[in-house]
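Given next, in structure tokens, is a single chain: the form predicted on its own.
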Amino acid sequence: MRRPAIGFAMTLPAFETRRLVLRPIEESDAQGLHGAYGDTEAMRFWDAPPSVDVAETASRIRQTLAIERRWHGMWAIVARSGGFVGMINYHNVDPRNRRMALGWITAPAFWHQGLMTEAAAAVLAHCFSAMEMHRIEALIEPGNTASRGLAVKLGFKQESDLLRDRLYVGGQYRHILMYGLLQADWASYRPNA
């Protein structure tokens, strides 16, 4: 059996925040994950069509927990005061330069109110101390202005004037901007969530 690179933990850990539970996503998370991935706006800006029903969402989260953990990670945020709020993704992971992507989307119910801020702040803590990220990425299509005043909230920057046909998404190409957080900048950044 492979070793897991340094910092990679074979399992995600759980997180607690002032009013969030962040938790390895689960197959039966299906329906509160459906929240997001079957609402049409909210998965406007991502980079696959909305899911049609429940057992599509329940198979996206299954191809997700087939990917090993040093890879592709996925956290359930759920409100302590109970709703299943979104998700949150790490992604396109390179070990070598040590640099990872991060995605999240959130179920309309919990729109502004400052939930992703909180949970990405945990997210971020983590991929920078335990899996020792020197730099983390985001890819937000320039119209996503909550997700791109969210990176901005975070500390990352505008690093890219815009990438023409980046994504092919529902039979169209789509243009992203790509946005970087570097880890000596988060360690003297910190949001307030």
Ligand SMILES: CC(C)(COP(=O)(O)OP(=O)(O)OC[C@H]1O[C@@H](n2cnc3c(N)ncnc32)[C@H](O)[C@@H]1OP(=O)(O)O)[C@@H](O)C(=O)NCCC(=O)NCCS
Given for the second form:
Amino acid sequence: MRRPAIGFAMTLPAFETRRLVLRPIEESDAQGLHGAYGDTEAMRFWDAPPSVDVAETASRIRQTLAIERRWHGMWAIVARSGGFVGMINYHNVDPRNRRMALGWITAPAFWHQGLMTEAAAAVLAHCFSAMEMHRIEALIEPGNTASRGLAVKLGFKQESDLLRDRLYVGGQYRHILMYGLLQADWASYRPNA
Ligand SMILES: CC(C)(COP(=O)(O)OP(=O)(O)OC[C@H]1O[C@@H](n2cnc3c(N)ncnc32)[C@H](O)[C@@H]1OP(=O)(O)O)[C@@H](O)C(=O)NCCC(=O)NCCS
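Alt. form predicted together with this ligand, vs. the form predicted on its own above:
Then the entire complex follows, led off by the chain already shown.
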């Protein structure tokens, strides 16, 4: 059966959760995002080296904003109580197969407080409903315990053994694990932040 075209909104909506506001990222968020992109530990498992300065983080935001929302979208995550928490994005959108991948990062000061669980729950709901995705992926390095735990908490299943040398970052190849979450999994599962 031929499915109708995906009705992508070309702008990102904002979301409010219990402790957070998620809104489309802007170049003026560079200083805040640099708390994550400029931090060596936060970027240890990222697919690019840390930004050397706020200007490089601003440049990365500009590159993001230059891509159509159909293919890539990034939300700034801000604490209602104040403070720039991090960002969450979708990328690798494959409309034919109704598939995309998520990326997530928080600044170390906000780690392990349930904040990305809360942010990702809002984004997953949007991607599965408004964006009509069937499958959402997360590509995670085996040593990234926090990201693997987050994915499992959100209902993702680990679906692969090591995908060897899948990434080349900072002069080194890196192995990856594939995690996947289906719309049907999500419909029957709600993580507690
Ligand atoms: C991965 C990351 C976004 C998680 O964000 P977070 O806001 O700390 O996540 P949460 O507090 O919502 O935690 C969700 C689950 O992740 C796991 N987790 C988070 N921090 C952890 C830590 N320090 N150690 C072990 N597990 C951790 C746990 O399973 C946790 O569930 P629990 O609270 O029931 O134990 C954050 O650690 C980060 O920014 N890491 C660096 C960037 C990165 O590697 N991004 C992913 C690239 S694939």
